[in-house]
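One chain is shown next in structure tokens, namely the form predicted alone.
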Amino acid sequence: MAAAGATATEGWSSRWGFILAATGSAVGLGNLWRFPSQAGENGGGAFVIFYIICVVLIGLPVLLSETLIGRHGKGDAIESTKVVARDSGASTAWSALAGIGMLGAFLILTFYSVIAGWVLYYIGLFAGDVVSSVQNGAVLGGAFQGQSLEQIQDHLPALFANNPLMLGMHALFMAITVYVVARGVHGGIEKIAVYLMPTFFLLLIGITIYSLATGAAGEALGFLFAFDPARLLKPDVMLAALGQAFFSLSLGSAMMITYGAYADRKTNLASTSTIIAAADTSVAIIAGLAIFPIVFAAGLAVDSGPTLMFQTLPASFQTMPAGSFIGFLFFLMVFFAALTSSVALLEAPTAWVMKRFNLARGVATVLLGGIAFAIGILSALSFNLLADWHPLNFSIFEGQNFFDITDTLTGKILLPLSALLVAVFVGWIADKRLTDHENGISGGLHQTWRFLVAWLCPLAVGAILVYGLLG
């Protein structure tokens, strides 16, 4: 085989820096917002069981494959894939898989920042309520005292109706993301991961203990872990769990290829990928344990879907001791998770633009952040002024506004297509001497990984792609 290609100019200072940064890229709104809502809509236990199975059999093999590509190529996602293809005697056109994933990551960032802006808004709401509770001597009381359920749930529609505020929150979050990425891999991305991820885990565990102690723990545990074989075998539940496992690990977005390129040759990618997958899965399940006892205790619907975090949960904090303070900590925790993910979403295209156009990191980051913010304005306005604008009113995009179209395009087409190509590329195209030498596993585990990435992963990810296109 030929030499491995250009060496990345930046890298992680330690294996744990890589693990924390990669875990931060995977742990985000998909764990704290999407997983609980998906679990609620799909009956709890059956969904959770199949979700864990999918992470182990599909998510982890693809995750290892993506980090393998990045670590061998030692460049941006596209360049790394070209290096692996070239060293395998294959066409460099396979780098398209990274280009598709990178485009998906960038488009996700455009609306991810909008949603993260909502998180900033709720941090402000709860912070103000904490101040009010201190002034009124009701620190241990529930949140939003004196407000009705409808008034609390109206905070989100009120934000949607306030364009300057919503765009301001979107701009603030994007600016924070740009600032971190512009500081580089070690000085920005790794540094915030090293500080924010441990803090995030402490907050998550603390809020979960509080939730189980003061909420309806029995109902939540029964809901999340009750085994119902009939629901386990339902195709819609199985596909929902498969999709959640896939998106929760940020697969197909070129992020893990990019982060893998910053890992040194001594890093055992198999064990590192396992830790990342285990941490990501644990966060999703613990998030359910943090949220559902509070929601059950308040007697509110657990199957409220995407509104669970932004309408149902804030209302639930009204009935909980120290609800204002716990609500503030909860949304602060969500912000930490959202930031580490958005940083990874921006880093993947930034690394490519820097090399492709020979730009300084700061220039490339500000340029891409500005474009992402501008496109995100259309997503933000999709909740009011542009709610009835349907620019692609055909096929799976019929009746969808700009926000929904971007979500559908990335989640149902770009990311599954990229991950499918990754599985095919590593399972069938890449030189086995290359992947076998660098994956960090041997014996039966190695043969299992080879079977999964070559056969099961393409079939499963292909099912997600087909289901998304037909659905």
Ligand code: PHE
Given for the second form:
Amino acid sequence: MAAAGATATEGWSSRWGFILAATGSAVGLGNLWRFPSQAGENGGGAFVIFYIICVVLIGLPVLLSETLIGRHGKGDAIESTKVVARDSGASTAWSALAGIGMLGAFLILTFYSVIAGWVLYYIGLFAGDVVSSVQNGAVLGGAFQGQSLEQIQDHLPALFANNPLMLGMHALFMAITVYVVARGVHGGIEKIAVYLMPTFFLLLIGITIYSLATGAAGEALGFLFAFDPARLLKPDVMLAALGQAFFSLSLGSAMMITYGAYADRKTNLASTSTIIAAADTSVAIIAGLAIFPIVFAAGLAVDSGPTLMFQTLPASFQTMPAGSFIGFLFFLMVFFAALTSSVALLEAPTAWVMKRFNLARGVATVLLGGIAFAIGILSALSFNLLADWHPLNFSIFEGQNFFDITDTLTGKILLPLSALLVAVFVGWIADKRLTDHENGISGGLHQTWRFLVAWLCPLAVGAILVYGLLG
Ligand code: PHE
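Let's compare: the form predicted alone is above, so bring in the form predicted together with ligand PHE.
Zooming out: every chain and molecule, the one shown earlier first.
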């Protein structure tokens, strides 16, 4: 285990280690659970097109800016930002951008682990179903034979009604996250990414082929890619797409600054960031191609939102060949993706706490994981006992329970605010010689990046913030 405050000396073993870990952090519940539900609720095609535009024009420039700050500063996110500010003759108060992001990452972790706990439960549910289908000699049949659609969908409310089980799953997922992060950047975070990410990609491709071959592929493709200009210009669809791009690329959460600091000085950050963004976006779209054909084939609603993955999809597996086995693999894949993201969410604050309070990595992770678990209990209980508890019943938080508040506070306020500050800082404040010589691009591409970071990103992100706050 690393000594206290040794973050700067830790690092990825290679450029691919960095790419896999950062892609692992980006690819998560955001791609598999949030993207399909957002696309479903926002009308499909128009949302998808705008999402891709947002990733390219806004997400990618900010992603490059964040990794750049980290790699220049080589410390935890706050320290790295201070170093860049100091080297640019600017106020170190700019490190607030990392502080806000880190708080956002920590708060996301509190509820991310709750949802990932549901995923663990569904792995168990499908594993049990695989066993019973083998016993009944019906392995090739659909999932949950003999259960009605309502009974299948009731597995989620049944979980919500069982607090020890729900909190137990939340605790289990958090414990696994803490264990990985405690083992260090190279020995824990990079190691699981190197094993889990390739496995994840194989599973995703396999399940997608299965889904396109056996499900309603035509309907799903039409839904995801149909171009409807009338919907494209709707501000709420545009803003939903921009918010989703941010969450999915892990931007504004101090996380890419933290991971950037572990990158070698020779790594080309522009091409690396492009690979990460391209992989993340492809996974979101492929996840749509895996999920929607199955849901359409079963004739269920595509706009069921957050419960799409936990209620609609399992019900859909009933009509699919080898449904229990595929369902089991599907949730296993979601778990892998969620774990490589949750370790990133924990690593950002851990790196800072180790340095700031001079704590050993193991102590810092157990402490932060424990606090995140405790706060997360309030999010878990938001699905039953505390469903009607509205602790901040004003403005955008009106009518929201604890889970909703944490989601809104991070997604609509903290992440966009941190990303806005990153864009202004890199676009206007940081020394250009410093940012420009370390990013690995030149010529027209470089000019374009500068323009996007200085102008388009602050304006667009400022717009999500204002719109998000107004309502
Ligand atoms: N990008 C992750 C996902 O898509 C979530 C995340 C956000 C992870 C911010 C780290 C930091 O699930």
